[in-house]
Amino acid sequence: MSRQDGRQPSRASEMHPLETHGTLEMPTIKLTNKPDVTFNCADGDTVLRAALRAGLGFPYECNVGSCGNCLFEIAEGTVEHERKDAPGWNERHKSRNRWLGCQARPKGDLAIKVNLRDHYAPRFKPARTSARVESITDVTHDIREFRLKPAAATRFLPGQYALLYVPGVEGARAYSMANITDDGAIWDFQIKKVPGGAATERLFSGVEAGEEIAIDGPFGMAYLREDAPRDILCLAGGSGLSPMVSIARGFAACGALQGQQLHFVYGGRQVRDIAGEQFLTELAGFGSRIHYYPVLSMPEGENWSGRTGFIHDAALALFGDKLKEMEIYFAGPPAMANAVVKMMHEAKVPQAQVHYDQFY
């Protein structure tokens, strides 16, 4: 449930996202347990990303093969998996012939049996497509925010992600967006640098303005839903900070949700780790319908007198009993998010009242 930035990397072939391999024909995929539904699966791409194009309500959550969801069953045909040690699928899965509908590329012609979902299809169909990095701003001493020009303008959701290719790193890494868009024309990302990552480590030393990264989205299911009519609490960590923004950005700019109050919770290491009040400040209400609560877990010789502990801890002393009339959205590395979770449920706090993408 990591939103570690990037997440669980799709150890897909370094074929380039955009790129196919030439075949004539489009595999065709038909619903066993559906036969009106069927749907064309372009080369080199999956049969989840394939049904989310085509408009269908495929269950998913991390698109990166660690959380299970999309799991399917194949009646005919054949698919090579992209990624073959996914924590998500297992060999009890493969003698029951289920596939991982994120990593499964199809040989040709498929017949499936997978439950669609309304809730589960696409506002914004995700495309792939390449885009231009316009400027990189650091936010933090380890998070930059890249803000990417797509060349076919897709709109996309407040907390919703993308897949990056970013060039010379096999396979693609999910990030979230930071901004709203009415266009979809500016997609930015604020991005922790992880140790040791490939991806993060090309972007934060080889990736200049100018240069062409291939995306495909959106995707995700914890975006900001307009329609709810609770407060809102969102909490963040590390770069959770990104998706968590836009849910803010968002809420200040939904006249649907101008009633309600908005409480923004961010925990970090040390004070250099701090971050969001700066764009939360931009917004209008922020004092007033919009408040921002810093949290640090590891004070020691630290000049802070704020709160101190873990996100968790700090959002049930702040609200208790409210957190039963909150819609929640967080998003940060495993650890918080499993402590989220847990808390979340013991706090008795109905489950569609909370949302986040499950990254493992």
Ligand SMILES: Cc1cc2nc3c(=O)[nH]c(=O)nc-3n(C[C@H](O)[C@H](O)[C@H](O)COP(=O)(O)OP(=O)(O)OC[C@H]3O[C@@H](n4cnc5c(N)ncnc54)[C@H](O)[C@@H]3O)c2cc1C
Given for the second form:
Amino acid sequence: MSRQDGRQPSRASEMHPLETHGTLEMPTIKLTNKPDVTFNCADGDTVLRAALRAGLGFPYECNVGSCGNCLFEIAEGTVEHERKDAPGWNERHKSRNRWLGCQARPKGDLAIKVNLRDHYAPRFKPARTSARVESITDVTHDIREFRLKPAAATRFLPGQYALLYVPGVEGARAYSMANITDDGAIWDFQIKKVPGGAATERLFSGVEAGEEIAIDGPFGMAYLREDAPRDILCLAGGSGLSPMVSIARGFAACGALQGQQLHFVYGGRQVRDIAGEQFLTELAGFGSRIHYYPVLSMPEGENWSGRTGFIHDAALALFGDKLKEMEIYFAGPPAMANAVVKMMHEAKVPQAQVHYDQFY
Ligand SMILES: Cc1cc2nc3c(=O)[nH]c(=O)nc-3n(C[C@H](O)[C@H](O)[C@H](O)COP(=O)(O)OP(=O)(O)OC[C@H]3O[C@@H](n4cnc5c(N)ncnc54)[C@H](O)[C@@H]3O)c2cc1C
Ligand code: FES
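What would the structure be for the form predicted together with the named molecule, given that what you showed me was the form predicted alone?
Let's see the whole complex now, leading with the same chain.
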């Protein structure tokens, strides 16, 4: 596809995510440590996402260059790194010819070393498509729900996320879906405005219903475990609302989990930040098997007689020793996530029962 001005993009990183050169052959990537595995990488795609599209369990977490979980080693061939300043990529990695799978675009055929793990193999293979903004609705003073309708429907699991290529913003941003779906026709995102943030400033002031946005997904491992026979605890702070609402919706709709309880703890600084209950009251079982606990961390001067403090402390106070027997999902800003991880560790919650994709 050529640009409207007739110029061809000179580098893959300058290309629109749905654009291809249309001239190069699809690079083939083979694994030196698993010689029976090869996969193709569509023009302009990254090594990680091409592997996931092929159904392979390539390790990853954030998809935006921050966590470093997608590192691989190049034995033969060259790549272009989309984000040169990626926080998950350092000088030591570079000196060892190690690259981030979510940022590396092959310049031709590659031979690489990476340890695949079944855990990361996608249940629904991610796809790139364009999506139309159907509606934009306020959730709080700084969280909005964006309803997107992808041109090609793709299913996802409750709690997963997608990459959004916000027009005019360099690089993709990860956002979690808030809805659940049987056909993948609608993807809802609850997005918190970050003051001065490139993507969220643009989403909140420049994007309107009817606009097209490129999206890619689904991704993420913090999805609802329908086969886990334990009560569920969802912990959400600020921007973490969306995936926890999706988990709660998935729980309400899941026949296999009808015997379990779900507890939803949401933390905000002030009363105007509190959200979540409006989505839970719509669910069958609210008040009997779905329970909501709002927590304020800065209650001073607020008209508030409910719980106060941080989310991790509230969770410990509410459930104490019972945490060890719960399936725990959480999402929110890095400081909250780190505090929750520490608390879970001290409370000796088995790691296999804890599910989160770190926000960056
Ligand atoms: C798995 C995951 C799920 C998330 N889900 C949600 C959600 O449901 N709701 C929500 O409100 N937020 C969510 N976030 C946070 C969201 O992705 C953004 O970090 C946040 O909206 C701030 O983006 P910004 O561009 O406005 O801010 P900025 O400060 O401009 O950008 C912040 C983020 O963008 C990254 N970044 C900067 N430049 C680039 C680049 N060139 N390419 C790629 N990344 C770059 C930074 O490392 C940082 O992580 C999620 C994050 C992750 C990792
Ligand atoms: S750095 Fe690539 S998945 Fe996080």
